[in-house]
Amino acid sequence: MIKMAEQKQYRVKIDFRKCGNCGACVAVCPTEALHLDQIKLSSKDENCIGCEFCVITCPADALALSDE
């Protein structure tokens, strides 16, 4: 039997003291792991593939990834 490789699980860490809810990270996320509602940014970590597009794009340096 052939086993599929397990996808590494990533967690998006949001520093809400820095985040201005601009939505730049949401716009570049290819898997819709980030969502911006009227209150604040949130993440759906099970969708995150670890590409770091959000981290690179964030103008406030409010995002980081961990690979737990």
Second form
Amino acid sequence: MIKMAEQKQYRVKIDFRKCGNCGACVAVCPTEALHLDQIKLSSKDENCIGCEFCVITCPADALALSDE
Amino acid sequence: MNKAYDVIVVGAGPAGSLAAKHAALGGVSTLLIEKHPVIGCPVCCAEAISTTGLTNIVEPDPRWICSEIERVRLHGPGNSKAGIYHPKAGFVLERKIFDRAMAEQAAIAGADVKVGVDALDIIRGNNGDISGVVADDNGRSVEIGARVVIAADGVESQIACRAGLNPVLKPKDIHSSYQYLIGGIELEPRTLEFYFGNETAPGGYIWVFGKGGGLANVGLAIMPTKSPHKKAVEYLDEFIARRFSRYKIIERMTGGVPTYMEALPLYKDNLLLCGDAARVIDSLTGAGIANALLSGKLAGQTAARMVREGISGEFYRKEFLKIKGRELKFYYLCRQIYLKLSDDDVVNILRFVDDIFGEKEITGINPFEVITKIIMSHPKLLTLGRHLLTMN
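Rather than the form predicted alone that you just supplied, could I have the structure of the form predicted in complex with the partner chain?
Below: every chain and molecule of the assembly, starting with the one above.
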């Protein structure tokens, strides 16, 4: 049996006290793992590939990734 | 399927409202949808615009003009500075009122306006063309038919992704921006202040745009790849503590400022993009309102003709690039040069700018000419520019 390389499951942690709902993270996310609706930002963690583009781009230090 | 329209415009910022207004004026049924319940809120904008950028498209109205700009002060590292005195240079707007006024104009022109409606996806008809959008209408899923869709849904445009245009930005193609509205400060009236330097705002700058009555937009944009760990908000907090002894923070806002792309995503099939969604930003200054207004107007006019005369979206792309193509490319090149400047280069440039403008009264500035002059007289910039041009 071939064992597949284990793929990490990332989780996007959003600090809503800091998030300004600007969508900068959505604009740089290559896999549509982030969505900004009428009220707030949400993440679709199964899409996240862990590139951290959103973390780097966030002006407000509101995002972090974990891979537990 | 709910009621169908000839044209649906997604997003009621300045680009979307102008698009809806001009589509409606073109005699086609038009719907303007905005995902937020209140148009003009939240504001993600420093709110300054040049006189021509505004008045070429919209008649100025004191209801949404906070301040008229007549002076610009540039500050660089080591207390270097330059001043430009240019009466009637531009305006600082009150976007909350401006955006609503633009949506009102769309409604007066005949467009339907609906708030709390978030366009989630496009619908494609049997022939492959876009035939409408799927939207969350205040919690209810709806399908709205349309013959032309205009996406003016901002930097985070989802419609463009769904339609197969690829506007996803790399962190090097976006500026991270943070801004406070502060009150209780004293500023030189009718003046825009800019602060440059790699310590102050790496790859970007800080602005202080007075709005009158002791209020100002104080914000900054940085290139995130130049500072992956220290965030925009930290640079801004440090600056405000240095610049103002007493102030009150009234509002805070964050933003992502997209950069021009070589292949601007302006249209695909019967989908037109305008404003930040189309990345029609002046890459050097990050200014976006004027290009948003123009792109919206042209997209709206084109959409009406697509419905009535069957012309292609290519018409919009050509018209927009005829007016703005060269300028957007030029500013993009300038941005690439700017990103490579050392603090000493900035000091030299400010000295040069001050020599040209000093405190002399300027009646008309052609930024093209000024920047070309700056580049031509600095061998390093000229070499950089040549190098960047040959790379492209």
